[in-house]
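A lone chain, given as structure tokens: the form predicted on its own.
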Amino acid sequence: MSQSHQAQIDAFMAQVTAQNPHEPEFIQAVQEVAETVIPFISDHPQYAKHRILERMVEPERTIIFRVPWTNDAGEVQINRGYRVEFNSAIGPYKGGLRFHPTVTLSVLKFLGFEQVFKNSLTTLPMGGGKGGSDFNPKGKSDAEVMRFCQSFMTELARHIGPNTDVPAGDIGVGGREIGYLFGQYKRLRNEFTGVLTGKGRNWGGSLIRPEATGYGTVYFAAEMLATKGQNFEGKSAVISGSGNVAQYAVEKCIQMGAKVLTMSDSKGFIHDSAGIDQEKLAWIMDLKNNRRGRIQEYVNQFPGATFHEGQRPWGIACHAAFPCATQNELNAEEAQALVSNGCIVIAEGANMPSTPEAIEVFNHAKVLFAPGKASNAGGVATSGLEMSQNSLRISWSREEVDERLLNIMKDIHSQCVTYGKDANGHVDYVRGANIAGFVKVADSMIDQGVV
């Protein structure tokens, strides 16, 4: 990179970091941006001009709210409320809602803004938001759980709407809480529309939803291994997480011919010699969705695996991995542990689960590595497929949804390759997604004037 260039970034930073102090993950999700995006500004001064970047890290809407409810003792309780409207250039704010004890402002901003990117990698006309509380749903009644979410959405249904802000779900929010969180909304507005995705299959949901973002990602990473001539058919995967995105990315693995080998919780992770098959996972998504227990009992189920308390997947060997968790989960020391190890693909299904120095890595490397924008927009991808059948008033086979979205992670990975092949053919997927992502919302917001 050019002195001119880094100058550049680091003054843009410099901005960024002093207009939202204490604001780690997302001033390190705008760095990653930032430090592709601008040498492609540059090139291209129109951007510079109209100063895209430096509204595009700016939301167009920030909404803090309480949330008072009452548990089943009758004791009031108290949350916060978010949600963040980052950009609608090109459609309705799209994204989670995430109930998690580790909600920050911070972190919904972060999350905000890889949404803007991702939205506008899919093709789909979907603005970029999210949204959340530090409410957490475990170890909370069914009763406890309506009646947040019936607090939340009092609020949050002013802001939201079918051509507004369409919210999903993400961690700790599942097919209960949109339940309770679309009852809610339908009795405040007695109106029946698609404004939350995610929905029951009975009342406007859509096939494929649920497999969608774990499905996704191995198809982007089977995208990635065919342009080097291979398939997943004999390798090995290592994937870490056991909830929603992990379960699916393991059933797509196994039926793309790999031998999935770990899956993980917050405890550890279990590693199984002889691989994760259906049946096994069968018995996981058991455990995790029905009895909601730890992934550690896998190994009295099944002996011949081992469980590893407080450690994460990434010494295992392996050919493919996949971090399917959380932010920050893979660091650059098991990054090098990967890469010494044989893996030559890594897709993430969280997001922003590779530290900046972990993606430095795998580029000097020059391993196949997609970052979450690109290779987990299955999920939101879906959720616009749900969108267009709310709107339709019509419902698609498993086979229709299935086959879209097969064909949207193709797309994506076009646009990747477009901007991010180097001139000795190396694909830098993290520039790729970055400026695909870019360049659409940059002329839409060009398009319509300063607003």
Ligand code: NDP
Given for the second form:
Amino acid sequence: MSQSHQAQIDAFMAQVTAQNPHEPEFIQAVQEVAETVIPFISDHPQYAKHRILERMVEPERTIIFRVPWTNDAGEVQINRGYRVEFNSAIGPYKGGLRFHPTVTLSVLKFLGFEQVFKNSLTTLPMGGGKGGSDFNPKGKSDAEVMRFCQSFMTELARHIGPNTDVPAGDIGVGGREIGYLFGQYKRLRNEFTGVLTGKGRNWGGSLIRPEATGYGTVYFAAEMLATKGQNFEGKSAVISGSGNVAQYAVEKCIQMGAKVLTMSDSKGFIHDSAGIDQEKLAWIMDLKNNRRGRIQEYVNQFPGATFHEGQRPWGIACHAAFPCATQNELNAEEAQALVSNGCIVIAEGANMPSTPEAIEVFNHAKVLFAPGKASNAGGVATSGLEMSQNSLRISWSREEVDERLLNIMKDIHSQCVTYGKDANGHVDYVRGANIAGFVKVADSMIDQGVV
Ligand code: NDP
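For comparison with the form predicted on its own, please write out the form predicted together with this ligand.
The next block holds the full complex; its first chain is the one shown before.
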């Protein structure tokens, strides 16, 4: 990178850091975008003139609210609720809700900022937003989760709507929570609309939405492998997480002929050298989704496997790695271990799971690396398809949605190649995704004036 570009990036980041103190995750996400987009802006001065990037790092609106509720013992509990409406240049705000004790404004701003680029890449008309709460659904009864969701939605309902802001799920927000949130919205507004995505099949949900993020991540990785004339047949895969994204990444890997060796949760990872097959995966899905158990229990059911407490799976040799749990879950040392052990493709199912230093290791090794905003965009893309079906009051078949998802992932891949291909043929998917996502939003912002 030239010295003048570096100076521009440093000046921009100094300003962002001063304006957003105590927001490390947000600053990390902006830094990654700034490093690739600022050199591009310097060749396209219209974006500098309209101060597009400066405007894009400021959410259009941030809502923070109290969420009081009563637990089963009759005690009053208080959580904090958020919705960050980041950018609506290309459509209504769209992005998930996260319920997890680690939720802060910084985490939601990083997620909302990334969402703007991701949604742009999907080619669908969706702006970017994100929300959630520091509420921890783990260990709570269904009745407690319902009371929390009802209280959360009582405030959120003022700010969202099918043409304004359409939330979805994320960590800690699955089908159960979306159901309670939707029920309360409907009751308050007295209208049945597609205001949330990830809905149940009987009440406006789309087929393939639960599968979409995990499937899409693996479709994207398959596209990357195809650029090298390779596929998943006979390859091994290491996956972190055991939630929604991880489960369906495992399923698609199995379907494509890969052997999946690991899954994890916040307590550690399981390693099954015989491979997690469809039958074992069905057991895991029941454990996590119905019995709400811990991944550790896998080794009691399948004694050939081992549990590694407090550890992450990146030391296990594999051809492909899919971080599908949470942000900053793969550091430089672990990235080096993956590369040294022969990993050739890494596709992020989670948002920002690789630290900046880990990404540097991948870039240096010239392995195939896809950032989450490109590779995990299948989830929000299918949410966009759910919105279309709701508006049209129709329901597409499983095959139809899956085919659209596959085509969207191929399209995102080719946008990344367009903007990310180096002279030597190597594709920098981070640069490609950032610039491709930026251009559509930036051009729309210019069209719409200073708003
Ligand atoms: P889930 O809540 O279904 O699963 C999250 C998984 O990650 C669980 O296994 C959880 O373990 C683990 N995890 C969460 N926090 C931590 C932590 N701090 N350290 C280690 N493990 C952790 O969430 P999703 O599968 O929906 O989301 C996973 C990731 O994918 C997130 O980054 C999310 O933003 C991203 N994503 C999700 C999309 C979706 O459609 N759901 C769309 C695009 C991105 P435990 O049970 O122990 O907490």
